[in-house]
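Just one chain is shown here, as structure tokens, and it is the form predicted alone.
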Amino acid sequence: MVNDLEPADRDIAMVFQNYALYPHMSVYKNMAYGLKIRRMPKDEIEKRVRNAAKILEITEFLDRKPRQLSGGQRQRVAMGRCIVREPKVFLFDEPLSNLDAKLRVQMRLEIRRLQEDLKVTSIFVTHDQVEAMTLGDRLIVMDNGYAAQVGSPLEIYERPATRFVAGFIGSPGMNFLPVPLSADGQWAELPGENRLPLQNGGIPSHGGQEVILGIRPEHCDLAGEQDGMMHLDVDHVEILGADTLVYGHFGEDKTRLTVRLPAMHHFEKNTILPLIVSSKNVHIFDKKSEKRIEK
């Protein structure tokens, strides 16, 4: 077990979130500190430092200070720190959150990139589901304190195993709607008169209950009279390009729902979308436990 290792005998090599560069040295001194005072020789220091920058992209910047660097150059400085050790372990304590969204991107690809090149376990700590779901192999959502759900990106975002897994896995996040299913539990009795019709011979052990259906807002589509059809009514547009954010409400309660369609819409306040939900697509939820009900 790690815990039974003194820390300087346990070959994990991290990066941390405030970079943690020494001010006052050049980056080549950053770099070659820790090999220093494990008493290695010049020259493997030399060898290890001009590869690693050379990997990184920062050769031309060894000579120059934190302070003359970029966000993104600082932070691979602090990686390069960590490659030259050449340890058995990578731990990444949300590296990315101090950089613009711009830089957050670019610098996710490079993680991943070097990851790949290296061949190194990397644990990766973030609160950010899109570095999650675009850097893991394999995730382990944390819910005070708990292991919730571990699994590949893909497992995890088409069967959450908990309501809390479920809104955390996704961008933007899972709609949630509190509705009671018939009393043979072969439907969800929507908001404003309308039902979902469950695949699978439905939830007959929670037929009469009232569950937590989980859709997710790309899984909303425009379409005509039919059953599964909510009739939203437009708060919010988002125009992002490639897709559009609908925010809406529907059903006397006025149920809130977030909507993601491909290509560009221009609705106006107040249009009334008539969309609809396959119930292959929906994720059910006991509403006491919170736990994935299986259809």
Partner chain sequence: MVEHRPWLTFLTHAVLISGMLLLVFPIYVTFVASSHSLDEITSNFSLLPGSHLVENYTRALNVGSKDVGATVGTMMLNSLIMALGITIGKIAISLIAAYAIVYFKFRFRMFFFWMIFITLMLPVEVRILPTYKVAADLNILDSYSGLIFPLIASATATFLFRQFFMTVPDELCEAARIDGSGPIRFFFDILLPMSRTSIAALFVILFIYGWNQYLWPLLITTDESYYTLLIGIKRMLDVGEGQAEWQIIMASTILAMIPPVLVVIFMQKQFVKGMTETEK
Second form
Amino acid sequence: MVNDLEPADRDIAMVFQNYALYPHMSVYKNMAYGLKIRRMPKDEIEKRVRNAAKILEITEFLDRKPRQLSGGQRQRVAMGRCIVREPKVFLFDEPLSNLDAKLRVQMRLEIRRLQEDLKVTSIFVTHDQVEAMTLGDRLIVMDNGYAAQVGSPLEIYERPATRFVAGFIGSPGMNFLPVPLSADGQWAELPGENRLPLQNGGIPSHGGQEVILGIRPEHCDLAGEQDGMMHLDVDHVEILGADTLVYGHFGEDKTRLTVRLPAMHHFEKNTILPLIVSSKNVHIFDKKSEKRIEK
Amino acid sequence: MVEHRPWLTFLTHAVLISGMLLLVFPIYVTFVASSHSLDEITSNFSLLPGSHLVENYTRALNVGSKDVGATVGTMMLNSLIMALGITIGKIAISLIAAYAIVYFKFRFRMFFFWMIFITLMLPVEVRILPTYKVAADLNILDSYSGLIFPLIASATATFLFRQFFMTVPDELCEAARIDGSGPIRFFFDILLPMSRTSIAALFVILFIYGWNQYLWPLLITTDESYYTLLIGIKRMLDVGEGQAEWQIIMASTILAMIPPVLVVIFMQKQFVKGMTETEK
Amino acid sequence: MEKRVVFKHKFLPYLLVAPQIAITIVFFIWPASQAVYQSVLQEDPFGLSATFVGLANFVDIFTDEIYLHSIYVTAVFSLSVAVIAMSVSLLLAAMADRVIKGATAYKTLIIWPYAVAPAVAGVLWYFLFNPTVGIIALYMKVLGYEWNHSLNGGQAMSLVVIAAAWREISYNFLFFLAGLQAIPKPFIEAAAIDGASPLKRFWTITFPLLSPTAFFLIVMNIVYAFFDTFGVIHVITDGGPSNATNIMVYKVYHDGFLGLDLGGSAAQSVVLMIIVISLTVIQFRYIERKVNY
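Here we have the form predicted alone; I need the corresponding form predicted in complex with its partner chain.
Let's see the whole complex now, leading with the same chain.
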């Protein structure tokens, strides 16, 4: 078991959230330290450090101390310290969370490029779902110390295994509506007297029970007045440019719903929007276990 | 500061300047006295510097007072050895003790911690005789070991380093371990260089503390060649009915002030940091 | 407060604490326990045997008029030192806090006497007030006031108080100034806009905000006056004349080291220990409060 090995013997390298650069050492020494301890010949250390610095474009900073660097530069040094070691595994512990938004996007792309170039297995811990979706080949969504789901980003988006996973991936988060199923399990009874047919023969096993219906905001569309399944009373609108987020409620018990509509829309407060949702895009979770229900 | 009141500004400076004069006055008089001959001091003392400055200091450093069998040069060297020994000793043993207490989990860790804490409550002044007896039994009376070792336990220094180590991010230790450094390398390569400012601040405070030790050297030195300068000056004053050699005493007093005062003036930043942090 | 990441090692941590612990046991805990032990023993005049006498030594010292006098002297001495050193330094710090130009120069010039040893401070003032050569004593004589602290107990006490307080002014100044500079300026400016005069502002706003510092300094000054002024007394008065400046620490030294009264001096040591422990406890409690502010 790797648990019994000293950290140094595990053949891993780690990028920390606060970078954990040695403040009194120059960039060069920071990167060379691990190699020096392993008694690597001087010229080999030099070669590796220079090479890593070149890849990361930090050659000109090699003589500086960490405090003379910007956040993004420190981030690169921290990665450089890992690269020179040529380990079996990279660990990234929320490495981007201390950067500002713009730099974060840029570093995200660089990390992806680097990982593809170096072809080293990397474990990347993040709270940011965009990072998770864009960087990961496989995601492990952790819920309270347990792996709630393991899979490719798309699998996790399309078939979240639990309500937690469903709520975690996607922005704004998925809408969750507690709804009863019809007795035969073919329909979900939406608030406001409308019914949503379920695909693939429904879920007869849960006929007549209450379940949690998950609908992503981006899966709702504007409908004609008669076709609307949900008549959303608009509370609040956020215009993002490419899309518009609409927050509102519908039905007698004022179920809240968030909807993402493509393009720009101007809605007054209290406008009633008729919406439809395609049944292939809804997710159904058990009310108690919160696990995905497949038939 | 807040509003403009010329008379208040004037008063401010007047108070500060008179305060400074009050603080400097005794030292100025001492300095002036150290530049006069004994006759000039005892008969008509003038507050202007005299002409015997070089003569008095040369005699003090190379010959000393006739009442004490050691030169001020020797005694200064003794004071310096004692001060540096105490300073370096305290810093060294406190650094490693704090390192053990912060970075290791081991049995009796807290017990040791409290034991070190207790030293705060036991200054030499409350255990004069038994400590003297320990020194006598260990045969370190009249020796540099005797001047240094009993004074190098330090709760304040240990606490200060502990405090500092607690602020060092855990990730740094993790990173060093992943880089392959064990506890000893981590201490020397990472922690020690990072502690430089704390060490410098403590150095200033402890040097002054060490140089100014009085009671302990008084207890354990009877051999004049181990006298520290402060003890020597007291001995020069103890002349009974005879005439104290004031010009030499005053020169020695000035010499006794120079090292710690220089340290404070030239390392003022570290001094202030040391003062405010060791009192926490 | 504990580290999440620690090293595991069988004997290294013990090795690392060993020097500190060894010194602590040999030169601190062992002698202190000896003092406690001896305080309940009575040695025969030849030092050959000792008998257990319970609290008799304590009864002795607390019925000894010289010891009771020494307690009184210590109280007068430490309170005078604390009051003088603190009021002068507060005045200087309040002024230095107003100064914009040259503040650092003033600061440097005021804090350096702290580097002067108490014993040296004793020599400086001893010389100034020496009845035969001291310039101040001679001027007083010209003005018709006879100064001789080796005969007059009141004068001796004043002199040791001045010498001890002189050095402590610097220490207090440093902390008062730091305390003053930590007070947010908007408080003071708000009061100035309300029309409060500088003096009124100081007493109603600055001083209350400074009270934690002042309390801390009272404790520190008393500790200083109790335990660090041995040099001052030893150089200037040797506890005299007729015990007028015989503070408790000096008396322990005198009775034990010079008078070789083992039991009595041990009992006095124990009393002093109780005093240090109480002062340390007060000091740490205060610091806890400071942290919670």
